[in-house]
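Encoded as structure tokens, the following chain is the form predicted alone, with no partner shown.
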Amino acid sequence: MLSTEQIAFYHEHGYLHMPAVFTVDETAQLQEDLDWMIKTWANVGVGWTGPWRKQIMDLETEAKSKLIAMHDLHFYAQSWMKGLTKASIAESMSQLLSSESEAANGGAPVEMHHSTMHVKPCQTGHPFPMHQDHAFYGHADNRFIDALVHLDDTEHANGEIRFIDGSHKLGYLEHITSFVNDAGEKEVCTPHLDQNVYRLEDTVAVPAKAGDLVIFNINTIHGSYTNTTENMRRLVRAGYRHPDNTQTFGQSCGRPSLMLKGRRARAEDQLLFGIEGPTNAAGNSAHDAFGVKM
């Protein structure tokens, strides 16, 4: 359970470092299975695109920069299913997602939304420009918490997570999603904020140890530097939300996930979750943001 001070820190600053959430043995199993997924399932590519790359990387690093990634690790290894659904994590998320009335009645319900691998390879591991995660999986409100499972100790040299303190209070900001390339053509790119306005230099670094969680609000602005070390920097992001917080677009939109605490309330005219999407009693399907009849 989080302390009153920890809860207050999260709501004031938009992030929180939670040490030793996983035991040494749990962390070792997560590491082993992550390494197996990297070899067996994960994608290796150039990562995020956009003009920001040349703003925060020199030309040589930019040309070599790679990212190892995949979604929903809990569908591939038991250790990750058990780890991301730990009762202690669910209780902590419930505390942070609760309204006053919910806190007085056992805490908010909690749904796990997704998990995503973010591994920076050695030496030129992909940096991340300043952004909010809302740009990738938009929701109606900010009752959504991202949690970074650390499988390696992080520091400046390997690109620890960095936040603009209190930036979640700004709400969602419009992101850059296209730019004019050197050929004068419009090119679509990965959502990011203006790096001259929201700068990595102005962020608070939050280094952590293997087995720790670093959590943050869906609207907290964050980014990270390049991994310049000889070893991978292995992180996994898991998303936890209040099930009443309707998703509006992006990753995993319209897909129900695991209830970790409490019950999923039913909205007016909300359909059952069927095999191929939400269905009504007659077996007719509808596909909107979260199963509400269109």
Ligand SMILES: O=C(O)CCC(=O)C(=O)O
The other form holds:
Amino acid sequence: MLSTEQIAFYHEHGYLHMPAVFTVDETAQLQEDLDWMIKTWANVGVGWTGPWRKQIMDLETEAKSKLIAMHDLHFYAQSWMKGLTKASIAESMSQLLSSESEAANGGAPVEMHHSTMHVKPCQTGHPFPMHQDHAFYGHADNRFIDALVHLDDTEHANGEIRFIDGSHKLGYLEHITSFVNDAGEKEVCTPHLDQNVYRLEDTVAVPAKAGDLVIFNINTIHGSYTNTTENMRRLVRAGYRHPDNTQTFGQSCGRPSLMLKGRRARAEDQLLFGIEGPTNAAGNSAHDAFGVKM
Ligand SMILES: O=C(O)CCC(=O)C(=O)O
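Output block for the form predicted together with this ligand, input the form predicted alone:
Whole complex next, starting from this chain.
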């Protein structure tokens, strides 16, 4: 259970470091299975695109920079399914997602929305520009928490996570999603904020140990520097939300999520989840999270 101080810290600052959420043995199994997934399933690519790349990387690093990534590790290895759905994590998320009345009545219900691997390869591992995760999976309100599972100790040299303190209070900000490239053409890019306004230099670094969680609000502005070390920096993000918080667009929109605590309340006329597979061009189900035809 989180202390009153930890809950207050999250609401004030928009992030929280939770040490030793996983035991040494659990962490070792998660690491082993992560390494297997890196070899067997993950994509190795240039990572996020956009003009920010040349602002926060020198030309040589930018040309070599890579990100190893994949979504939904809990569909690929039991350790990850068990780890990300741990009762202690669900309880902590419930504490942070609860209204006063929910807190007085056993805590808010919690569902797990997704998980995503972010591995920075050694030496030129991809930095992340300043952004809010809302830009990637928009929700009606801010009852959504991202949790970074650390598989390696982090520090400045390997690109620890960094936040703009209290920035969740700004609400969702419009992100840059296209730019004019060197050929003068409009090019679509990964959503990010103006790096001159929201600067990595102005962030609070939150270094952590393998087995720790660092959590943050869907609207907290964050980013990270390049991994300059000889080792990979392995990290996995999992998203936890209040089931009443409707997704409006983006990653995994329309997909049912896993209930980790409590029950899914039924809104008036709300339909059951559909059972058919993806049916539209965006890969979304014919039913959104509330069972309404899209
Ligand atoms: O992996 C990192 O350093 C940054 C992760 C991040 O920005 C995210 O998961 O939204």
